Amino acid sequence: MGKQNIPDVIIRRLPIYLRVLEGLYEDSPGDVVSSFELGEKSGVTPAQVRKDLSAIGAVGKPGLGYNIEALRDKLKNILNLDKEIRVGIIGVGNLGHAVARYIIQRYRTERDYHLKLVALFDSNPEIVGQCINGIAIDDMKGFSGKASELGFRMVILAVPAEEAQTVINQCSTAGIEAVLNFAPIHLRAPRGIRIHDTDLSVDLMHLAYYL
């Protein structure tokens, strides 16, 4: 099965997957992991998680499970995150700010960590031009630009709700793929943009609901 049939409901448990896998492989690199273990640390049943498996073309051994090295290794290649991504930020209010830190401090101090800031932008002429680990704070005005020079295909949108939708336009002129956007707005994706919504505030409300 290539990575474009791969379904998505399974893609967004890989990297959970991976994430166990990360932790078993640092205390145990030549060991093996059974369905069972992968799922309970994962959070589904084992019946899933060789379903999910098997749908990638990933192939344990009876009674033992699935080498950690190579079952992690295929993951990272499934999810491109063997080679290094470049990533933008579009929006360096609090939350755009806290999130580059994090990105920059994960790059910097975690070896397998392929995802690299390389970009900022926001248009408000108070913080355009400071910096945050190096990395200038560019003016909107010039996005599709920087895009092309610096070759990033993905952007973290954390701007008002309001800005959205005209940021996601000029994403789509500058030829961007992948948005993971905090703006809290449901957004049309223009044709060859894929989005991903997260609202913190829908999250914290609905987590409310079970105090």
The other form holds:
Number of protein chains: 2
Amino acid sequence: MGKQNIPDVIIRRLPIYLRVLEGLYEDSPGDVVSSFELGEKSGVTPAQVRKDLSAIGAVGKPGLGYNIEALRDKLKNILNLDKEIRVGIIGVGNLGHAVARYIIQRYRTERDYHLKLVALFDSNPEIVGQCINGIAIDDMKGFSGKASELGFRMVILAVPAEEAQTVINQCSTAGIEAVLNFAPIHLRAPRGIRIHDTDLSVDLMHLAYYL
Amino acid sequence: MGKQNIPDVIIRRLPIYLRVLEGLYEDSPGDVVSSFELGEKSGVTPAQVRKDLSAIGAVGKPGLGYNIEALRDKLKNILNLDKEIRVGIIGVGNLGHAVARYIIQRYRTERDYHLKLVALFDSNPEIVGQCINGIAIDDMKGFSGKASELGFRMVILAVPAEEAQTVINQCSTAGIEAVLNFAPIHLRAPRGIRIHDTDLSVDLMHLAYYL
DNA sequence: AAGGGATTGTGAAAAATCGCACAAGGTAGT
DNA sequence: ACTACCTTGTGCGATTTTTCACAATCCCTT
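Hand over the structure of the form predicted together with another copy of the chain; the form predicted alone is what we had up.
Everything in the complex follows now, all chains and molecules, and the chain you saw is the first one.
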């Protein structure tokens, strides 16, 4: 495959381009888009758009722009979104619950992003056994088994900060490769796992600076 | 005030340092922390920690480290977290609802971060009038009035993508200065408003690359 | 009071990222 | 076919960010 070493800054912008392209595709499939328009709608300079697209091997036509559909497909390919991606959620409290419903809602009716929520886990006996939109909440004890059985390699972590590191280690053992961490703590990534920390409070505090 | 022009990369790391410092403070108030330990727990190199802290005018003692309490207070000061920060949420669907409960829960029992949720807004008549933990959901029509009445300048945006830009413009008129945007769209910031976009799907797609 | 050990603070180098500017290439209209 | 116009692709320089390395500083023990 033609995936060279693309720097992470670029990878981070690709989903944003993709989001814009999906919108454009709905309005005018078969059309083209310029780096100016794509940049405008993505919050990025045109030059940067071109640099990014060039880095992933996408080509446009001088004088015209980039073919929307082709570019979209290219991005989906790079981001592995042309195959089904199964995701599990660990921790079904306030946040985990909301995220679950959000994902189900967003990817049920919408385009075929192949992002599929397949399992929910919690360690609280009062929650285990409940259902969210037909997906049962499993006990965390059976995590490793379920992970290989259902074949998901990506996890959303929404447990309390104190438990997060322990859970990450379990994930590692179970062969999980990517984790989106909502727990308010920086996790040390075990070998072979990619972690992306995200914390609402951190974002709010960041913004607070600019008040 | 001694706030020079601190680059945003640094500002973004400050809340993370602060989060770590709060944890350290609980365990051992009055103690000091080295740039090594602080870096370790924040996912940042020691050198970078020192550069960052130096940039905001925080000083440590050679051979010892930084006084935890003093550093924490310094960070809170820089991030405006030593005054009360009132926040409103616009859009109380799945996500907005969850965020509301998350904030209330996290900042009620916890430390005095002075981050206070003071208002909820929606335009759906079926939702308007409901209550979440004692906070009524107001009609979006009265937004501007409520904003100046309650004095909040920061907003969490959790409306559908189609409405987001319109709402941001209303925010601008109402004197809002900072917005945490959960809508899956890049918003053009009106003059005087700082926007931070955050999108669960974008994060998931970013991670998907590394599978 | 003096020496040892640890850690800060920061210039200066290195690396990463970004943006400019323009030649090359393509289209559409005459 | 030719011209006018538009947009890509990219070398290169500017800027930002990170890392290195070490002198200066301070505590603690003896």
